[in-house]
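Next up: a single chain in C-alpha cells, the form predicted on its own.
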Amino acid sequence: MKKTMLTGVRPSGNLTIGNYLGAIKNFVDRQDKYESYIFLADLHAITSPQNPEKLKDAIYNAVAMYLACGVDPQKTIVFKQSDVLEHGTLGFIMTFQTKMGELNRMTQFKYKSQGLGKEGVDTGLFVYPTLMVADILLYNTHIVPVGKDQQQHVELTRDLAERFNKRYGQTFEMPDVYVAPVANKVLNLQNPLEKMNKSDSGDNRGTIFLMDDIEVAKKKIMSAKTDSSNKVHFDEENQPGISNLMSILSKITGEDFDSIEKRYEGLGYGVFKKEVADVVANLLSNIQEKYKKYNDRNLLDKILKQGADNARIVANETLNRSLVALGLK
C-alpha cells in the first residue's frame, strides 16, 4: 500500500515563484508515488477577522492556483477543511494533549502576538496549531512536505500522536517531514538575505508572482541583485544573490550546481540571467494557461465535493478511533 501525504493550503492571496518552488512542486512531484491529499486551510484562515466574499474569492483562486501547477484531482484529493467536520472535532480533542507552554513556544504565535498583549490575541489564533495537528492525524498521515518555518507544527504533531497513543493505546501515525534540499526558500531578488514574501510593500521588484505578467517578470530577473564577482558559483554564504538564481534554475530544470556552474564557466551574470528569465517565463507561461482553464467555479465545486466525500471516509474512519480509544465510544 501507498504511503500518504498531505499538505494544507492557506487560501492567504497571490502566490509567489517562492510558494510553487519551495512548497507545490514538491507536492506535485510526489502525488504519484503517496496517497495524496491538499486541503484548503479555510478554518484557518479565520484565526483573523476575513470579510466573507473575499475569502471565498481567495479559496476558488487558490484551488485553480494549485490545480494550474499540477495539482492532479485524478491523483490528489482536494477539498476544503471546512467541508470535512471531522477536522474541528479531532482539533478540539487535541487541545486536552496539549500543554499551554507547548503552544505559547510555536514561533507563528510569538511572531503573529508581537505587540498585541494577552488581551490583542484572539484564542484561535493561540490553538491553531492544535487544528493543524488535527489536520495531520486524521488522515494517517506519513509524509508532509513543508518550508523550514512550518516544520515546528509537525513536530507538535508527532509529540501530541505520541502522547495520546501512550495514554490510549496506538491510534495515530506519526507524520514526518520532507523539506526539498535544493529551493526550499526562494529569497528576494532586490535583497537575498531576506524570503521572497508575497506581502512585499511597494514595487515588488523583489518578489515574482505566478501571475505577474510575463515581461515583468523577466525585468525581476535581469534586475536582480548579485554581486561584483561576476561569476556564477553556488556560495549561499559570500554570492546569496547568484546562488539564489541558481537555485531557481536548479529547481525548474532539474540541472545540479556542478553542471551549471561549468556551462557558464568564464561567461557572465548578464548571460546567466537571461536564460534564468526565459526558463521562468515559460513556466508562468504555462501556469497561467491552465489558470484559465481551471478558473471555473462550477468545475472546482465538483472537484471539491469529490474530494470532500473521498476525505470524509478516511477521517470518519480516524476520529471513530480516537473517540473509542477515549472511552466515548
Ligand code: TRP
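Residue numbers count along the first chain shown, from 1. The term rigid core refers to the most C-alpha atoms you can superpose between the two forms while keeping them within 1.5 Å. Quick caveat: nothing in here was measured; it's all calculated off a predicted structure. First, how it differs from the form predicted in complex with this ligand.
The two forms, fitted on the rigid core, differ between the two forms by less than 2 Å at the CA of Q170. When two forms of a protein are overlaid on their rigid core, residues whose CA moves 2 Å or more are considered shifted, and E261 is one of them between the two forms. For S229, a C-alpha deviation of 2 angstroms or more is recorded between the two forms after rigid-core alignment.
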Contents of the next structure:
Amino acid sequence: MKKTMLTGVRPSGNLTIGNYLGAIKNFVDRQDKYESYIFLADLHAITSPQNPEKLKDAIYNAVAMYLACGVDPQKTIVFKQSDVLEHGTLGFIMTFQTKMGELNRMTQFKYKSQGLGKEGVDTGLFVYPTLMVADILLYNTHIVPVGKDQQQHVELTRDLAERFNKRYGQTFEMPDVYVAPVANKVLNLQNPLEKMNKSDSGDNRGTIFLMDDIEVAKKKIMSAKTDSSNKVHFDEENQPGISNLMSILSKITGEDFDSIEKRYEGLGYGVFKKEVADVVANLLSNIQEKYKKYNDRNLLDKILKQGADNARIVANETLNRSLVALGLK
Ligand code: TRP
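Could I see the form predicted in complex with this ligand next, after the form predicted on its own?
After this comes the whole thing, all chains and molecules, with the earlier chain placed first.
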C-alpha cells in the first residue's frame, strides 16, 4: 500500500521559480510514489477579508498554474477545500480539542497578529491552524511537504491526533512533516543573501516569475550578481551568486555540482550564465504553454469536481469515524 502525501496551497498568485524549485517540483516528483492530494486552501484564504471576484480569479489561476507545473490530475487528487464540506466539520471538532495556549504559541499567529492587539485579531487567524489539522487528518496523511513556516502547524496536528486518539480511541493516522532542506532555497538573483521572494524590493530584477516574458527572464539570469573570481565553483559563503545559479541549474536538470564544475573548468561566468538562462527559458516556456491549455474554466471545473468527488469519499469515512468515536453517531 502506498503512503499518502498531502499539501494545501494558497491562491496567492505570481509564483516564482523559487516556489517551483523549492516546493512544487518536490511534490510533482513524488506523485507516483505516494497516494497524492493537493488542494486549494480557499477557506484558509478568507481568514482575512477578500474581494470575491479577485479571489475567484486567484483560485482558478492557481489551479491552472499548479497543473501547468506538472501536478497531474491522473495521479493526484486535485480539489478545492471548500468543495469538501468535511473540512469545515472536522475543523470545528478539532478546534474543540485545542487549548488557547497552543494556538497562542503558533509563531505564524504571533507574527501575523502583531500590532493588532488582542481585541482586534480576527478569530479566523487564531483558529486557522485547527482547520489545517483537519485538512491533514481527513486523508490519513503520512507526509506533509511544507515550508518551515508551516512546520509548527503539522506538529500541532500530531499533538491533536494523539490527544484525540488517547481520549476517544484510535481514530486518526499520525502524520509526518517533510520540510525541504534550507540549503535548497532559491535566492534572489540581485541579492543572493536573501530568499527569492514574490515581494522583491528591487524592481523584481532578482526574481523570476513563472509567467515572466521569456526574454525578460533570460536577461534576469544574465545580469545576476556574481563575484569577480570568474570560476564556476560551489561555495555558498564566498560565491553565493554563482552557487545560487548552479543550484538552479542542478535542480532543473538533475546534474550535480561536481559535474557542472568540471564542464566549466577554465570557462568564465558568461557562457555558464547563458546555459542557465537557456535552461530556465525552456522550463518557463513549457510551463507557460501548459498554462494556456489549463487556463479554461470549463476544464478546471471538471478537474476540480472529479477531485472533490474522490476526496470526499476518504474525507467522509474519516469524519464518520471521528463522529462515532465521539458518541455522536
Ligand atoms: N497553511 C498553509 C499555508 O499557508 C496552507 C495549508 C492549508 C496546508 N492546509 C494545509 C498545507 C494542509 C499543508 C497541509 O501555506
